[in-house]
Every structure is written in structure tokens, then in C-alpha cells.
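The chain below stands alone and is given in C-alpha cells; this is the form predicted alone.
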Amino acid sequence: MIIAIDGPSGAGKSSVSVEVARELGFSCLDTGAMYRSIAWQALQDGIALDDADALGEVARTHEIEFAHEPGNPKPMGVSIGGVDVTSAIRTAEIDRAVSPVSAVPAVREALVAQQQRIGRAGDYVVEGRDIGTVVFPDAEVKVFLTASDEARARRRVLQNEERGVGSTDFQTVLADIIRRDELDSSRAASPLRPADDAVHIDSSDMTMQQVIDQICSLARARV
């Protein structure tokens, strides 16, 4: 079974996906980490973020792998070309770079094929921005998880404070979230939008556990 969770940045997709997978005994496929890895590699190689041909070549020629531990649904590490980038891809610099990189059709084509191969081999919770519309259009459960701009900015500030990276200024984070929403929603390749048959969940006034419970109920109903 595939559970597809789409939605904008800061909606809580990553945290919710891990706990849903843990409760159901599924694994997580961190597609966002794959695009972040390509962005990291491009910056390392000095490639301009508007050089679509070069970015596509990076995605086609660099294999991305995840490290897993038994009993833990969340990948414990990610590498690109054999280089561990687990921490390197979770910085403010990569936050800003990942949208233009993920908008490149050649990048998306190269990574979607790999995601489909991995996901169809087992039971996965997959989160992103086009999972239910492009990557796994036949997913048994599709969710579009969102929240208000302000709620997402507050959560991102707390997250940045906890991990010690990224801005902790509310207005800066809010502006970045709004900018990223506009980029993700207006891109030509696989723009951010809910699948026609997705269940919409607005988590602005919900606890994370309430969101988790609702998604797990949807999955159990399909079983």
C-alpha cells in the first residue's frame, strides 16, 4: 500500500509521515531529501540553479541512497554519489535552492522513476508535493495536508531552533514560506496541487496526533 501525503512547506508532512508509518508498520520514502540532495550536489559543483541541462545531468548521473535501521520507518541517512549528506541538506541554503531545482523537468523525471521503483516494492508512506498526482497517482490513500501561512511559519521557527540551523526570525521564515508556495504552485513541471481524490486536512488547529489518527483511519478503512 502507498499512502501519499502532499502539501506545502511547513505543513508538518515529514513529522506526520514518520509517525503514520511507525503506527502502521510502513516505511518512509523521503522524496524531499532526494531533491535536496540534487540541490546540494549542484551547489557543490558550482552549477547555476537556472541551468536546467546541467541540473538534469546531475540527477541522471548521481545515485541517491537511503540508510535504514530495522524497526525504524525513517531513513537514518541519505547519500548522493556515496557522500553522506544527511545534515548538509537540512540548511537554510538548501531550503532556498530546492524549489528551483525541483522545478526542472529533467530532474523530476530522473527522480520520479527511482521513487516509483522503491515505493512499489513494499508498504510506504510518501510525502511531497506531487506524490498523489504524478509519482503515485494510483496510491490507495491520498492526503493533502495544509495549514495557514502563520501556523506553518511558527512551526518552522520552532523546528529551526531545535535543530540549530535556519532562520528563527518569524517574519523571515513567513516570507520564505510564502515565496516557496508561489514557486511550487506556479512551476510548469508537476506544480503543487491536491489530487482530485485526495482527502484535505487543515492542521492549523489540530495536534499532530489528531492528524496522524485521521490518516491512519483512512488507511485502515482501505485495508
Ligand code: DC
Second form
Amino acid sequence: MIIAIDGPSGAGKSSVSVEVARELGFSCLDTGAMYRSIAWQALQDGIALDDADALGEVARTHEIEFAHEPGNPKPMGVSIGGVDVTSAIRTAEIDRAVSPVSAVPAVREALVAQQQRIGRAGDYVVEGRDIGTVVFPDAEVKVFLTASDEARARRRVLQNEERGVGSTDFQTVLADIIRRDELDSSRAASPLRPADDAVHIDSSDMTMQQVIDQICSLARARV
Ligand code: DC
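Here we have the form predicted alone; I need the corresponding form predicted together with ligand DC.
Okay, now the whole complex, with that chain kicking things off.
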């Protein structure tokens, strides 16, 4: 079974996906980490963020791997071309670089193929922006998870504090979230939008457990 969870940044997709996967015994796939890894590699190689051909080549030629601990759906780390980038892809520099990189159709084509290969290997909770619309249009459960701009910025600040990377200034994080949503929603290639058959969940005034329970109920109803 595939559970597709799409939505803007900071809506709680990552935390919710891991816990839903844990409860149902699924694995989880964070597709944003894959776009971030390509952005990291591009910066590393000195590739201009408007050089679509070179960015597509990076995505086609570098393998992204998630390291898993048995029984834990949350990957311990992510690597690209054999280099561990688990923390390096969470910096403000990557936050800025990832939108132009993820807007390149050749990058998306290469990563979507990798995502479909990974997801078809088992039961997965897959989170991203285009999972229910493009990557797994036949997913058994599709969720579009949103929250107010302020709620999302507050959560992202807490997450950055916990991880010890990225900005912890509320206004900076809020401005970045709004800017990134605009870019992700207005790009030509697979813009952020809900699938027609997605269940919308606004998590602004919900606890994480309530969101998890609702998604698990949707999944159980499909079994
Ligand atoms: O979920 P995130 O913030 O880690 O995602 C990083 C960026 O990657 C975000 O700006 C949008 C992009 N992205 C995408 O275009 N498609 C996906 N399936 C996942 C992420």
C-alpha cells in the first residue's frame, strides 16, 4: 500500500509520516530529502542553479540512498554518491537552493523514477509535493496536509532548534516558508497542489497524534 502525504513545508509531513509508518509497520520515504541532496551536490560541484542541463545530469548520475535501522521507519541518514549529507541538507543555504533545483523537469524525472522504484518495493508512506498527483497517482490513501503560515513557521523553528541546523528566528523562517510555497506552487513542473481525490487535513489546531490517528484510520479503511 502507498500512503501519499503532500503539502507545503512545515505542515508536519515528516513527523506525521514517520509515526504513521511506525504504527502501521510501513517504511517511509522523504522525497524532499532527495531534492535537497541534489541541491547539495550541485552547490558542491559549483553548478549554477539555472543550469537545467547540468542539474538534470547530477540527478541522473548520482544515487541517493537512505540508511535504515531494522524496525525503525525513520532513516538514520541519507547519502548521495556515497557521501553522508544527513545534516548538510538541512542548512539555510540548501533551503534557498532547493526550490530552483526542484523546478527543473529533468531533475524531477530522474527522482520520480527513483521514488517509484523505492515505493513499489513495499508498503510505504511517501511524503512530498507531487506524490498523489504524479509519483503515485494510484496511491490507496492520499492526504493533503496543511497548516497556517504561522503554525508552520513555529514548528519549523522548533525542528531547527532540535536539529541544531537552520535558522531559529521566527520571522526569517516565516518569510522563507512563504517564499518557498510561492515557488513550489507556481512552478510549471509538478506544482504543489492537492490531488482531486486527496483528503485535506488542516493541522493548525490539531495535535500530531490526532493527525496520525486520522491518517491511520483512512489506511485501515482501505485494507
Ligand atoms: O519537504 P522539504 O521542505 O524537505 O522539501 C524541500 C524542497 O523540495 C521543497 O522546496 C519542495 C521540493 N520538493 C518537491 O518539489 N517535490 C517533492 N516531492 C518533495 C519536495
